[in-house]
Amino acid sequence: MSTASDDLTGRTAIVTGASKGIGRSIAELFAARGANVVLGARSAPLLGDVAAGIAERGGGAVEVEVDVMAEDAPGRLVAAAVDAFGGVDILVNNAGGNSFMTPLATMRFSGWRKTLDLNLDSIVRLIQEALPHLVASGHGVIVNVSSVTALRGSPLMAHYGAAKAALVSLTQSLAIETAGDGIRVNALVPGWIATDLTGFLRTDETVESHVLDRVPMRRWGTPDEIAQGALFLASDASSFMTGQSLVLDGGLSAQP
């Protein structure tokens, strides 16, 4: 149900990793609440499907086929928003992920570096590019999508957990730096969500059971549930909230 406080009519949002999973759900929900959406991801066909669906429902969306780690990615995403819709009001840094699990002792440093580049460095570059436009907006918002791995030890995923924990710290520092410019910065912290990223954990019943045994609610979260959290953080419903982390993990991080 839509309310006045979560109405995004007239605002423009950049959403990275928007072709599927959490990013797609966020983009579609924002568009349903009236926002114009710039969709960034590597897969042009999947982006086209998302944009077409938004257009069919009367929303505004443009696609930018982009790898967020590319040097020109920040400029292309921001330029697309400015050219198509006149500015940037909301930035959702959702693109990220982890492609391997290994002990830190034997990890190749190239793997560490690539993980940090994707989940942290690329976000910093995009934030720097978007900040002048977010200031000009008068109600700029940044939502950084972190992970529950930022909040607790993650054996075999120290690289990913470290990147996502750094993103939470970045969120806090940036929130203080930009509050005077009218910008709010918060982190969205999902737990185990049923997406392609976690698909390998659902193909084996024993592995899946081990994962869900640690979740008090005993189920996977859905991308749509995470999108609702992103809407709260991006909209005026959270107008007095900045520098915080909204954890949606079924109770996982509450356990010892």
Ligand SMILES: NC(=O)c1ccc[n+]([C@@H]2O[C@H](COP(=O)([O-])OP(=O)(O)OC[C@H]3O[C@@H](n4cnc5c(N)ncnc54)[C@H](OP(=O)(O)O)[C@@H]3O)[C@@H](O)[C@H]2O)c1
Second form
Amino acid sequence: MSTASDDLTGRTAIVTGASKGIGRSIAELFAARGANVVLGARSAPLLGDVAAGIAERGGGAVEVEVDVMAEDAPGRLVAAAVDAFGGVDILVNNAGGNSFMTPLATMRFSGWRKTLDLNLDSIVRLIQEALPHLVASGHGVIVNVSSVTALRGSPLMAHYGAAKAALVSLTQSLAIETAGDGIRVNALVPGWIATDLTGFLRTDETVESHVLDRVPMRRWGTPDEIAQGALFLASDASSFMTGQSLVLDGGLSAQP
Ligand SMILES: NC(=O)c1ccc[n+]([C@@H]2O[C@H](COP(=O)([O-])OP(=O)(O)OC[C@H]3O[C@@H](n4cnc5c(N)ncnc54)[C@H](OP(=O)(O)O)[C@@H]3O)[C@@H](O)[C@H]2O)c1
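The form predicted in complex with the named molecule is what I need now, so please give it after the form predicted alone.
The next block holds the full complex; its first chain is the one shown before.
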């Protein structure tokens, strides 16, 4: 059900990592609320499926096949939004993830750098490219997808946790710097969500129980549940909120 305050009609959102998982759910929900969406990711076939589904339901979507770490990625994503829809009102920095677990002591620095590049540096560059358009929007919004790994120690994932924690700090700083331009910047902080990223934790019952035993609600979150949080942050429903983190984690981070 839509309420007036979460209506996104007439707004344009760039959603990175929109080919699957959390980003796909966010893009589909935003489109269902009336937004035009620019879908960024590397997999053209998956992006095509998402865009076709949105178009079938009467929404506006364009796909940009892009690696967010590529130098020309910010320019291509923003140009697609401006060319197709005339501007950018909402930027959801969702593309990210972690491809390895290892102690920091023996971590290859190249792995550290790649993780920071994907989960932090690429976002900084896209924000810088999109900011003039978000200022022009008059109600610009940035949603940065962080992680509960940002909130506490993440053994074997220091690289990922550090990047996601930096994103929370960046969110706070940028919120203060841009509030005068009418821009709101918030972080969305998911706990354990059932997507391809966490699929390896569901292949073995013992490993899965170990994960879920630490979650008070004893289940995985769904991408659609996270998308609801993104809609709140991107819409006028959160009009007096900036520089904050919205944690959706089944109670994980509430524990001592
Ligand atoms: N799942 C969880 O438990 C969880 C928890 C906390 C935070 N998060 C965060 O939530 C975000 C989404 O994760 P998810 O669980 O939905 O993961 P996912 O299912 O693996 O989806 C990741 C998305 O990011 C895209 N992507 C990855 N690398 C990219 C690159 N270099 N350039 C462009 N797109 C790229 C992928 O598309 P292509 O492969 O097509 O490029 C895909 O659309 C990530 O930032 C992740 O860190 C997830």
